Every structure is written in C-alpha cells, then in structure tokens.
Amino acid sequence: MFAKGLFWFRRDLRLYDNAALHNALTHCSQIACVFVFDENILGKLADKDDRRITFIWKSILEIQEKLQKLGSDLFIFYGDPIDLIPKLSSSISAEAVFTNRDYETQALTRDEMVQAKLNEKKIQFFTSKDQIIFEASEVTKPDGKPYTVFTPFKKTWYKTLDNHEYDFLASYPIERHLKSTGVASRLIQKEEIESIRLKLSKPGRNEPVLQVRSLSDMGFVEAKDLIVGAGSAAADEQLDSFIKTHLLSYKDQRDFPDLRATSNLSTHLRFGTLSIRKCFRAALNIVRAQTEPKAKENAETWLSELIWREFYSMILQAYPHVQEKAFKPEYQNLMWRVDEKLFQAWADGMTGYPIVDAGMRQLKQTGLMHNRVRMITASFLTKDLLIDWRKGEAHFARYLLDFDLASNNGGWQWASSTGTDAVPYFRIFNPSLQSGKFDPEAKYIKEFVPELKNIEPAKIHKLEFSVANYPKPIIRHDEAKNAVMSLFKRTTAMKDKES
C-alpha cells in the first residue's frame, strides 16, 4: 500500500469503470488526479479551434467538477508530460503513478521515458488495460502468432471471452473508494492541491508549470460547432439512446447515412468518456435476451463492429510498421499518382461525384463522417484518383473528431487493398452505384451538397445533371478502374517475378 499516488488521465476521461483509477484507489491511501495537454501533440495541430481539444476540455471540466464535489480537484497542465508527470509526482510526494495503457508508438516511447524519470526518483509506474478488452498477446493463433484476418480473430476473441468473461468485462467498482460513509475519501483534499498549485506556479530556477484554466492558455479557442456532447454523462445518454432506438435494427439500417442509425459512440470510445466494457456488457446482454432471430442478428452485428475495433488495435500493437508503411510489403512502393489538384478537389468535396463530395463536406463541417461513406471516399481517393492512402489518412486525422490511429489506419489500408484483411484490389467501389444503393432518395447528398437540392435523385446517382456552381466529374470511373487494376497487376507481377 502506498501513502500517496498520482493518477494520470489520458484516453479514459471518466471517473467510473476506469481500470487504472481503480488500481490507484485500491493501492494508495490517497491519490491526486492530473490531465496533461501534451504540447508535443497539440503543437502539430493545424486548427486552433480543433474540435477534439474542445471535446477533451469539456470532458475534463466535467471530471474536475465531480472531483471538486468530492472535496478534491484535478490538476490540468499544458506542456511535456515526460517532464511534468515526474515533477508533479515529486511535488505531492507520490510513491507511484497509475495510468491506462496506450498502444501507439509515440505513446509507448513517451511512457518509457516517463517511467525512466520516475525510476530515478524511486517512484513506481503502473499501467492498466482499459481501452480494449483484449491486448494482442491475449488473442492469438494456436502457435502464438497474431491473426491477420478478421473472421478467425473474431472466433478466437469470442472463445477467449467465453472462458473468462467475468475477468475481462467486469466493471471496476470505483464509487465506494471515492467516498464512503464513515470512511475518509482516498482523494487528496482540495486545500492540499491548492498548496501544490501555488508551489508549482512560483518562479524559480526551473520554469513554472503552465496550469490551464482556459483553452486560451494554450492558444486554442472553443469550437462552436461541436455536435457530439462531451463527457461521460453525454456518453452514457448516447449509449442508452442507441440501444433503445437503433440497436435492434442496426444491421438493416447502418449503411444508410441519412438514417443516422449508427451508434455515434466512436468519439466517446476514442477519448474514453465511455467504458468499452460497458458497451460489450450491454450488447451481450441484449444478444442473449433476444428470441427473435432478426433482432439478435442486428445486435450481433454491432458486437462485430466493436470487435473490428479490437482487431485494428491488435494489428497496431503487433505490426507497428503500419503507421508508416503498407501492411503488405508488396504494395509498399506502389506508383501512386502525385496530383495536388485532384487531391484538393477530393478534400474540398468538389469531385463531381455527389456521394463523395457529401462525405468530404460532412467531415469538414462536423468532424464526423458516416462509416459507409468513409469507405466510399477512401476508395475513391485510392482507386479512382490513384492517390496514396497515406495522404487520405492524414486528412482524416486532421478533421475527424473520433480520430483513432489504429482504426483510421486499418480502414484506409483496407480500402486501398494494402492492409491486413483488405478488400481485394479488383473490388472497387463504384461511387454512383454506392450512391443509388445507400442514399436512394439523395437525402444525405442534398444535406451536404445543397447545390443539388432541386435535382431528381435518379439523375444525381447517374450523374445526369448540370449545375452552374457544381463541378463535372473530375475523372471517369470506368477509366480509373482500368488504371488501378493495371497498377496492382503490374506490382503483383513484379513481386512474383522477384520471388
């Protein structure tokens, strides 16, 4: 048992069902909580009204308010956590630091450096699994190697869960440790935190710590168009709403962007305002309770989507090279087209293909994009325009509110046929057919491409219209299809010849 500990919030912006927070509370007599806006990440952001920063800010303010009601508080800093976490730990006389694991290469390197500095100060560093159910080493082939195809991974994932469901899906009972009748709170009290704040803010031989009280302290402004409610209360409300209104029709409706029938939980799962264990518990309980096959199938489809998230996380952990390179080495040096004008037309939603343009405009206007449309727009960039998937991945990374490296990378490599379990290169989305099938009345298209509001849906899907302020198609799909087929065939032939 440690006298004092520090809990470090990261991708787990909630107080409840939080693995590392539970471990901190059960292994320390008292803890303090901290969140650090990492200057190494924020310094690279192009937009000062980045929606993600606003979402994080509002979510941690919710946490801070809850902690203040419990007589404690939240330290909020801006700077380099490699320096700040050891410095704060020393300031509160912490004997241990607790946090939840992150699996991105940059995060792993950061944590190694934090741990080294803490070790120098004789402070222990503990990490917990929280953002996924299984890590890469927990779901493997019989020979211990990671899966590279989703379906067998999913089967083993279920089998592993069946054997240890309570161990992996059980909620962490934090409430009783935060405050119990007749028992002193395990949270360091606000008066002591204020004293530490004052100490850290005083000028001295070292630079004073920048404690954040507003977004402007970091050079950011609040995004006024945030359409996803921030914080764990909003996350729980969205989960309840999805289960009540869309879960039992999920498979039937999820591919139609105008229906808004997806879970809309990806942002909450990305920032941890919602526990992934809670999602799986809810989904499994509903699946098991269903007696009507169709309803059960719909709920199982959402479960499968959650497992896709686990799959891409596993791929990132087991094959970190995918962050920079194609998963399939034979496609690493594909001769992608370099054409900034074509790329910009795609990025601005001005390709002349309405379903593509609607998706790209939705992305910029809202920070979100329907999953079916993500596949369509990614296929169009890589298969129609023959532009490197990494440029598209970076564009999504800039604008997506729910940006998650593992899922974004996995999705882009899937669409471009360079990744694990990818769509075969000869399967190419036809944007006009996709448009007619999944937005038959063009409701979604007209919402984000208002230039076409007076055009009949059938003409929109067949590209049989002319509007003064809307471009003609920037490329012919049939010609582009032949070009990309030739590109992949040449590359495959070269690989076969070399081997």
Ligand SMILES: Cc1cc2nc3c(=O)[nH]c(=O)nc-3n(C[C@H](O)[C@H](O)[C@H](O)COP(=O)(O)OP(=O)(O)OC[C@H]3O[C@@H](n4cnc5c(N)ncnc54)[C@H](O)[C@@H]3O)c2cc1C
Second form
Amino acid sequence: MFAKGLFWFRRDLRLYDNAALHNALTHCSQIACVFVFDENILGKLADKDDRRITFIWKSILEIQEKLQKLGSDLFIFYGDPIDLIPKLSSSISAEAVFTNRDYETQALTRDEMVQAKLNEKKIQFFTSKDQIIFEASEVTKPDGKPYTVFTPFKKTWYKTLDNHEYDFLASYPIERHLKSTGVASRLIQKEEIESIRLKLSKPGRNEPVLQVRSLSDMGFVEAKDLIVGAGSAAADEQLDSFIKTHLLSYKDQRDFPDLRATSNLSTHLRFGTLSIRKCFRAALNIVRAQTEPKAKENAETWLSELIWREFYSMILQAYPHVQEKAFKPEYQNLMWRVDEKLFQAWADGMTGYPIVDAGMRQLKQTGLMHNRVRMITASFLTKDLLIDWRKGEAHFARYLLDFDLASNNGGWQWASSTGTDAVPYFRIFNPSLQSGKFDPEAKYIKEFVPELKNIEPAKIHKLEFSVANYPKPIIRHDEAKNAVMSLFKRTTAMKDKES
Ligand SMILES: Cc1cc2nc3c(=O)[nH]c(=O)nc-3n(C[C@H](O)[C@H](O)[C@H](O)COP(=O)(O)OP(=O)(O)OC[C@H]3O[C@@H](n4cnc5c(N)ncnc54)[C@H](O)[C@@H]3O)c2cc1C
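Same protein, different condition: the form predicted on its own was shown, now please give the form predicted together with this ligand.
Expanding to the full complex; the earlier chain stays at the top.
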C-alpha cells in the first residue's frame, strides 16, 4: 500500500468503471487526479476550434466538478507529460502513478519515457487494460499467433469471454472507494491541491507549469457545433436511448445514412466517457433476453461491430507497422497517383458523385460520417482516384470527432485492400449503385448537397442531371475500374516474378 498516488486520465474520461483508477484507489491511501493536454499532440492540430479539444475540455470539466463535490479537485495542465507527470508526482509526494494503457506507438514511447523518469525518482508506474475487453495476447490462434481474419477472431473472442464466465466484463467499483473512510478522505483535498498548483505555476528553478483554466489558455476556441454531448452523463443517455430505440433493428437499418439508426457512441468509446465493459454488458443482456430470433440477430450484429473495434486494436498492437505501411507487404509500394487537384475535390465534397460529396461534406460540417459512407468515400479515393489511402487516412484523422488510430487505419486499409481481412482489390464500390441502394430517396444526399434539392432521386443516382455550381463527375467510374485492376495486378505480377 502506498501513502500517496497519482491517477493520470487519458482516453478514459469517466469516474466509474475505470480500471487504473480502481487500481490507484485500492493501492494508495490517498490519490490526486490529473489530466494533461499534451503539447506534442495539440501543437499539430490545424484547427483552433478542433471539436475534439472542446469534447475533452467539457468532459474533464464534468470530472472536475464531481471531484470538487468530493472535496478534491482535478489538476489540468498543458505541456509535455514526460516532464509534467514526474514533476507533479514529486510535488504531491506520490510513490506511484496509475494510468490506463494506450497502444499507439507514440503513446507507448511516451509512457516508456515517463516511466524512466519516474523510476529515477523512485516512483512506480502502473498501467491497466481499460479501453478494450481483450488485449492482443489474450485472444490468439491456438499456436499463440495473432489472428488476421475477423470471423475466427470473433469466435475465439466469445469463447474466451465464456471460459471466464464473463469476468472480463465486470465493472470496477470505483464509487465506494471514492467516498471518505471515517474522517480520512481517499482524495487529496482541495486546499492541498491549490497550494501545489500555486507552487507549480510560480517561476522557480524550473519552468512554471501551465495550469489550464480555459480553452484559450492553450490557444483554442470552443467548437460551437459539437453534435455529440460531452461527458459520461451524455454517454449513458446515448447508450440507453440507442438500446431502447434502435438496437433491435440495428442490422436492418444500420446501412441507411439518413435513418440515423446507429448508436453514435464511437466518440464516447474513443475518449472513454463510456466504459466498453458497460457497453458489452448492456448489449449482451438484451441478446440473452431475446426470444425473437430476428431481434436477437439485430442486436448480435451490433456486438459484432464492437468486436471489430477490438479486432483493429489487436491488429495495431500485434502489427504496429500498419501505422505507416500497408499490412500486406506486397501492397506496400503501389504506384498511387499523385494529383492534388483530384484529392482536393474529394476532400471538399466536389467530385460530382453525390453520395461521395455528401459524405465528405458531412465530415467537415459535423466531424462525423456514417459508416457506409466512410466505406464509399474511402473506396472512391483509393479505387476510383487511385490516391494513396494514407492521404485519406490523414484527412479523416484531421476532422473525425471519433478519430481512433486503430479503427481509422483498419477502415482505410480495409477499403483500399492493403489491409488484413480487407475487401478484395477487384471489389470496387460503385457510387451510383451504393447511393441508389442505401439512400434511395436521396434524403441524406440532399441534406449535405443542397444544390441537388430539386433533382429527382433516380436522376441523382444515375448522374443524369446538370446543376449550376455543382461539378460534373471528375472521373469516370467505369474507366477507373480498369486502372485499379491494372495497378494491383502489376504489383501482383511483380511479386510473382520476384519470388
Ligand atoms: C475509412 C473508415 C474510417 C473509420 N474511422 C474510424 C475512426 O477513426 N474511429 C472509429 O471509432 N471508427 C471508425 N470507423 C468505423 C465506423 O465507421 C465508426 O465506428 C462508426 O461509423 C461510428 O458510428 P456509431 O458509433 O454509430 O457506430 P455503431 O454502428 O453503432 O457501432 C458501435 C460501435 O462499434 C465500433 N465500430 C463500428 N464499426 C466499426 C468498424 N468498422 N471498425 C471499428 N470499430 C467499429 C465503434 O466503436 C462504434 O461506436 C471507420 C470506418 C471506415 C470505413
């Protein structure tokens, strides 16, 4: 048992069912909590009204308010966590730091550096699994190697859950530990936090620490158009409402972007304002209670999507090279087309293909894009325009409120056929057929491409219209098909020659 500890919030912005917070509370007599806005990440953001920063800011204010009600407070800093975490730990005389694991390469390197600095000060560093149910080493093929195909991964995933009687979904009971025991509070009290704050913000031997009291302290402004409510209360509401209204029809409706029939929980799962264990528990309980096979199938399909998230996290952990390179080595050096004009037309939603343009405009206007349309737009960039998937991946990373490196990379490598268990390279989404099938009345298209509001849906799908201010198709889909076939075939042929 440690006398004092520090809990470091990252992508787990909630005060319930939090693995590392539970670990801290059960191993320390008293703890303090901190969130650091990492200057290395924020410094690279292009938009000062980045929606993610507003989402994080509002979510941590919710946490801060709860901690204040418990007599404590949240340290909120801006800077380099590699310096700040050890500095703060020393200031509060912490003997250990607790945090939840992050699997991205940059985060792993950062954590190694934090750990090394803490160890120099004889402070211990503990990490916990929290953002997924199973880590890569927990669901493997019988020979211990990672899966590269989704369906067998999913089977073993369920089997592992079953074998442990669903223990992996158990909630970490934080609430009872947060309360005072007798006169002693488990949280370092406000007054002490305030005096440490003061000490750290004064120029002394070291640079003063930047305490964040508003977004403008970091050079950001509030995004006014956040369409996902921040914080864990909003996440719970969203989960409840999805379960009540759409879970049992999910499979039938999820592909139609105008129906808004998916959960819209990806942002909450990304920032941990919703516990993934809670999500699985809630959905599994419904699946088990269903007697009607069709309803059960619908709910099971949603569970499958959550397992795709686990699958891509596993791929990132087991094959970190995917962050820069194609998963399949034979597709590492495809001769993608370099054409800034075509790329810009795609990014701006001005390709002349209404479903593609609607998706790209939804992304910029809202920070989100429906999954079916993510697949269509990603296929269009890589298979119709023949532009490198990494350019599309980076564009999504800039705008997506739910941006998650593992899922975004997985989605892009799937669509471009360079990834694991990806769509075969000869399967090319036909934008006209896709929009006719999934947006038959062109409601979604008209919402984001108002230039087409007076055009009949059938004409929109067949591209049989002409409207001022809206471009003609920038490429012919039937010709693009041949080009992509020869691009991939050329590589396959080269590979055959080499081997
Ligand atoms: C090119 C491309 C890029 C993507 N980038 C991201 C990203 O950066 N962040 C992200 O969370 N998802 C990403 N996805 C997956 C998917 O589009 C979103 O998770 C989904 O649209 C979010 O909406 P929802 O919460 O309503 O999902 P629902 O349909 O309700 O699904 C429930 C949850 O399952 C997970 N999920 C669903 N589909 C997938 C999937 N294909 N891969 C991984 N997890 C999934 C998400 O956490 C989601 O919230 C991407 C997909 C593609 C094709």
